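In the block that follows, a single chain appears as structure tokens, in the form predicted alone.
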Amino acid sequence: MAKTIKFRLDGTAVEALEGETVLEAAERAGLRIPHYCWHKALGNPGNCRMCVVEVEGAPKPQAACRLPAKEGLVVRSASPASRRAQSAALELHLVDHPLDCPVCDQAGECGLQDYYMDIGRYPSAMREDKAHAAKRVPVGPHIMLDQERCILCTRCARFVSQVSKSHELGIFGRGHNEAVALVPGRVLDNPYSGCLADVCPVGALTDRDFRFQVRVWYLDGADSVCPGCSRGCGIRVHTSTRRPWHNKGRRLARLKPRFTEVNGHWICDEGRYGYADFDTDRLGKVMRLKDPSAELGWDVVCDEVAVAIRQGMLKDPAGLAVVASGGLSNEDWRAFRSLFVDALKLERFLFAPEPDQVGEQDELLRRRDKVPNLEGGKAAGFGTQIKSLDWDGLAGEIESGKVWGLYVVDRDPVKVWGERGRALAEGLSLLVCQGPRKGLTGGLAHYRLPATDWLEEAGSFTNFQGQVQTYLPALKPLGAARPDWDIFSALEKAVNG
């Protein structure tokens, strides 16, 4: 166990770890000092000075993220001469920053608005007309340049250095010329690049999918667990409803990486963006498509889908399927066990990925499966003790007569089979489609049962290592969604009454 210190910062007492620097042990103890070019996972290249704080017994200011935290030292951040100091630092960074603040995607969470309202306040003393610089550049799919903005914290560039390794930017020219751009012939395009609009702290990195979307003062909040593979990073959610007609109308407007430590800092590109179109090709109503077409309530559909397979396990027990979900939260999969395993005897379930469900993995974060909760799915007994068929093994069975129905689950077989899919959909005596879209599959079902999307929930995943990560919801459901472990047990009470 390291050895504990304790010093005096601001007059209150702080508890640091044994090789801890001062502006280390204030930030874990949620005490503020000035700081660009710190970061806590990037080291602290001591290039901002904006830490500078007074020392007790010091002949000058030091920078808080170069001094040892040691026994009894006493550190002012708020002095009159840190104040100075951190004033004086402060103007040196804005000598050549643009007023860009009306336009900029960082205001609003900007550190040089922050710290100039706190510590700055000053009437310039430069008379020098601003020095200009690239702007506007496309650096990658995903980043926006602007080389005018940029305070030279090198935050970005020991990002592609120490944490994806890619190494497209760096730090080039001398002096007032020094600039941060792509390395000659490369492109911002490693699997993690949207991080580098979360670590710059000023609007030189901004994301592209998010400029002049919704002002972050319009956004709502809420902590999430990403479910684009069986990682299960900690995220925030940053969705838009009060002014629908920004963010081009869509309700979820970003996410953003939260530290746990599952994922640290970071979250791979594949989870930041794969989810702009959460609201397309939504469920909103419970529809019964044939004989004849109807929006129906939940209870009258609970009690024909029940009597419907019923009536078809009368005549085969063993020939309705299920195809179900990694997406399922644990609660969902309880539910789901308890009717169709417990109450339905069924023996016939589909849990194989979706071939879009298998996909890059290296080791930073990013793993093969593609979805959140297999590891819900086995402890329920989904894929262990209760073996899954394959996508072919099902159509084969369908396409022989062996199965008479199919209880889909977030999941679109019709895509999956291509061409035979609706062939073998049309040959069903029911196909009940249940998530929250429609999907190929949904176009073809007697009934479709709409679900809530993850940001629509409260649940939790089980990653691959075994840990249980609960998410809260960020949205309202849309229209008569219900969650999966909702409508399970819904139906369950229909099928045992």
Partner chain sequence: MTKLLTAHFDEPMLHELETFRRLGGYEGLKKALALGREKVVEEVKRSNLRGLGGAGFPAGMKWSTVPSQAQDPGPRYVVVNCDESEPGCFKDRVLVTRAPHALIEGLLVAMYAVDSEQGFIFIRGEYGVQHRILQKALSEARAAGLIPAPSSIDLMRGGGAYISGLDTALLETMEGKKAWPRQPPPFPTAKGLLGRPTVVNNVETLCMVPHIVLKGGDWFAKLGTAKSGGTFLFSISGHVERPGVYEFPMGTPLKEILAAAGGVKGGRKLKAVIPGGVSTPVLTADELDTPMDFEGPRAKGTFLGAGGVIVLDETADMVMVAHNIERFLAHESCGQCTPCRQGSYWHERILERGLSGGGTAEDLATLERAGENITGKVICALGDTVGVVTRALMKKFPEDFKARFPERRG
Given for the second form:
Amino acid sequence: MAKTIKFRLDGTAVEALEGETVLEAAERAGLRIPHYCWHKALGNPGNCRMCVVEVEGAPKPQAACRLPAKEGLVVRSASPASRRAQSAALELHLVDHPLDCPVCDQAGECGLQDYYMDIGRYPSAMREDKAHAAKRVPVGPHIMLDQERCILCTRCARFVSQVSKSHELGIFGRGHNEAVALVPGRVLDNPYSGCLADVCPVGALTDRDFRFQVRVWYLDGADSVCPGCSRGCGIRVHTSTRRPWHNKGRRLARLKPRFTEVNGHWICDEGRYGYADFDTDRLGKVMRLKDPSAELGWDVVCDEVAVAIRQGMLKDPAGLAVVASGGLSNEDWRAFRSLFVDALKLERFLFAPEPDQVGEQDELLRRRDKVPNLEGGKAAGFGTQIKSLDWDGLAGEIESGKVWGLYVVDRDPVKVWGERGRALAEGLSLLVCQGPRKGLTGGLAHYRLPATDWLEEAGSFTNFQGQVQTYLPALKPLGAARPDWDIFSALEKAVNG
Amino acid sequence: MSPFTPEQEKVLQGWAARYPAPLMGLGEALRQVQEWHRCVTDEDEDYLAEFFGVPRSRIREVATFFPSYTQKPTGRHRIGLCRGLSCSLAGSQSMCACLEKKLGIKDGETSADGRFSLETMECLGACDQGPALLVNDELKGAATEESISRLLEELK
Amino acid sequence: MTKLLTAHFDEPMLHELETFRRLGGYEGLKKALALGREKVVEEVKRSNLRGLGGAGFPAGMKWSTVPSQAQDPGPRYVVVNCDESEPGCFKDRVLVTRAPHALIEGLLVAMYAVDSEQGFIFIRGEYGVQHRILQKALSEARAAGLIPAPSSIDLMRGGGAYISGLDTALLETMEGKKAWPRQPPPFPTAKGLLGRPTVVNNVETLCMVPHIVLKGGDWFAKLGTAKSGGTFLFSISGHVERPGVYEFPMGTPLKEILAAAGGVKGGRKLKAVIPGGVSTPVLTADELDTPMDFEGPRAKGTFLGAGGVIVLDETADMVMVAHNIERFLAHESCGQCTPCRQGSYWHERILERGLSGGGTAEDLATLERAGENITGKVICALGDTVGVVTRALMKKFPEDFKARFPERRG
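Switching from the form predicted alone: structure of the form predicted together with the partner chain?
What follows is the whole complex; the chain from before opens it.
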């Protein structure tokens, strides 16, 4: 147990851990001292001078981010003198700031705006022409740089040197000619580049994907977990649903990292930008597509599918195969097992990754498996007692007539099989497609069962370290979509009928 | 391709080996490169980054911080004019006008033939001899119209 | 009057080892080696020798905070700060030009005192001639066996940044980084160059040391005032008859120093004196009785600094002076702290507008307020200086400012 140090901040007793600064301890205690340059994961260079505080017995104000917490220290961050000093530091940050808030995406979540309202509110005395610098510089695929808005807190430069270790950016020049800029010839394209928009406390580095999409005050948010790989990074989902006539009805505005022990402060670009087509190709109706095609209710479709399964299994109980996804939640996996293993006693399962579900892995966050919940599947026996078929093997069994029916959950085998996919699908006497998206398989299925995607349901994923993390719904289900586990349960009832 | 000759590379290696840590030689290496190329180019920065085994941004931060190193070529003769307080009191502003006229370039520019560049500088530490000039790396005191004419003649 | 460093300045060959030795050079080193480290540090402590680069930190105190080899085994360094860049100061240039061996001797004593085998002389890049003089002097000293192995002294040149003259920024520069000052603690004597204990001393400070060793700390202390021992080199420039370096005992009234330099040029009337370089607020013509040691100018709201005395006669426009100084600070601000980076440039632009006819009385209030918001709230002494001199000038010469920043109606 680390030694704790007690000091007072604005009359409140604060406990600091040994080695902590006053600012760190205050943040942990939920007490806010203004700051720009300090970032929990990027250090305390002490250059913005926003966190200056009065310390009893000290001759001049101290930067709280550089001030080691000491037993009995009496710190005043909200006294008139401290507020004056902080407001003065703010004024100097704004001397050459363009004040282009009306066209700045950061507006509404900008450190300059926030502190101006909190501790500023002075009349401007700046009468000189503002210094100009480069604006709208697309420094990388995801990030736009505006040097005029930059306050040179150096967080971005520290990120590329300490976290991504990619070193694309630096603080070049000196004094008032200093600027954040790319190293000539480089592009800001490290796998974590989106984090620069997060660490930038102002509108100097903004997210190109989010640029001009929606004002942040129209956003709603929910805590979720990134399904992009088996790491399971904590994310905050920002949605825009209050003005559906805007932005072509795009509901998912952006994903932001949410601090957890699993991912710290960061998420990768693959995860952050992997869901831009979240609302495309979605299934919303429960459909029978053959003899004759019709929109059905859930009761009817469950009965029909149950009958089709039972009839087929009477002839060949082993000829029904199930394709499952590593994207299923723990809740889904349990209901999945209950239906297909315990009730129907099926033997043929495929949960191997699609070719594009295996990718790059690095030492920071990214994992090779680009699905979130292989561990949850393992806990339900898939990948342990129950082995997976491979894609070619399954195709061969369909061709040879060993498999007459295929139940596909949130996957697109027709796409995986390429040219022969269509023939394979057409050779089946039962093809059920359950999932949030239609894909190629959905176009050839006998039944289409719309399921919610992860942002529309609550659930949990187990990451590669065995960490179980829950996620909450951020959006409403589309149409008649239901969570996968709910569909499996309903179908199990019908099967047991 | 290396932007330096094998002899120059040897000189750089000398600087990297001279001090207790290789990177302590960076400043002198940059001074050397500036002397050879009259500026520090992108290729030079790349080479030095590789040479010292540090990210290019580290080299560039230093190369753009110190005014001794430039990103655009200076003239073969680099003329600095002090604008510090004592030299200003001694009339450095009118010497600046004089230099601009005689060289046909403005403060901060390089002549078309690449012979001269002119830059006003902060205090050169020659306040007793204002207005002071720094010609290449030599301080010259008490500039007058005549002394400037003589100097430029000598440098031709 | 006692002169220590400039006593033999009339010797044309003083820069050569032979002449320097003939006049008693390197005797201090010899005696130091005989006295032993502790005694050397003790004498320097007794001498009240202050850091003559401007900070005034007691030199012996600095040395005594270096941990011993037993406490922190490994290399330790002594760095000579010859990055003299404060406008108005040029004494280090003159010292190195005239008596390079005096510096080398002082450095060798310091290295011995703090048990260091490696000394560095960091010299500003613009002192090319002086760099060559030191190179030559060092090889003379080496050849004469004055720097016996494993001890060594090496030179390094700066890249043209005033801020490199600040000790922690100097160390950053030497390590091959941009000169962004560090934020002590730890102080350089604990963790300096390459994280090792390092003493950074000014040229003049070290030049004084052999004299202290030879004649004793008490003798040196008595030359000066109660808290500032010895003599001090004043660099005098501006509107003065004979600009140059003048050595006086600490505490000599400013009046005497000006008189030695021949007084105001052309017999014009004195308006003000900047006592210690442009970072130090001005004294008026009525304040010439100020004793020039580390304490005297403080009583008048200014500093001895590095002794860069700039004389301003009645023709000086104080708005021009303020603009020149703030422009200097803006140009030299390292850009690390926002208040200094932005504040210095803001000052420069306001004063520039005043000079070009666009000033109003409101600007004076802004200068007053913005400057006070920077001093004491930034990392280093350069930032602390932004606006300070302007405010002093505004206070002492309000008419100059009113003329450039008039009340305007409508």
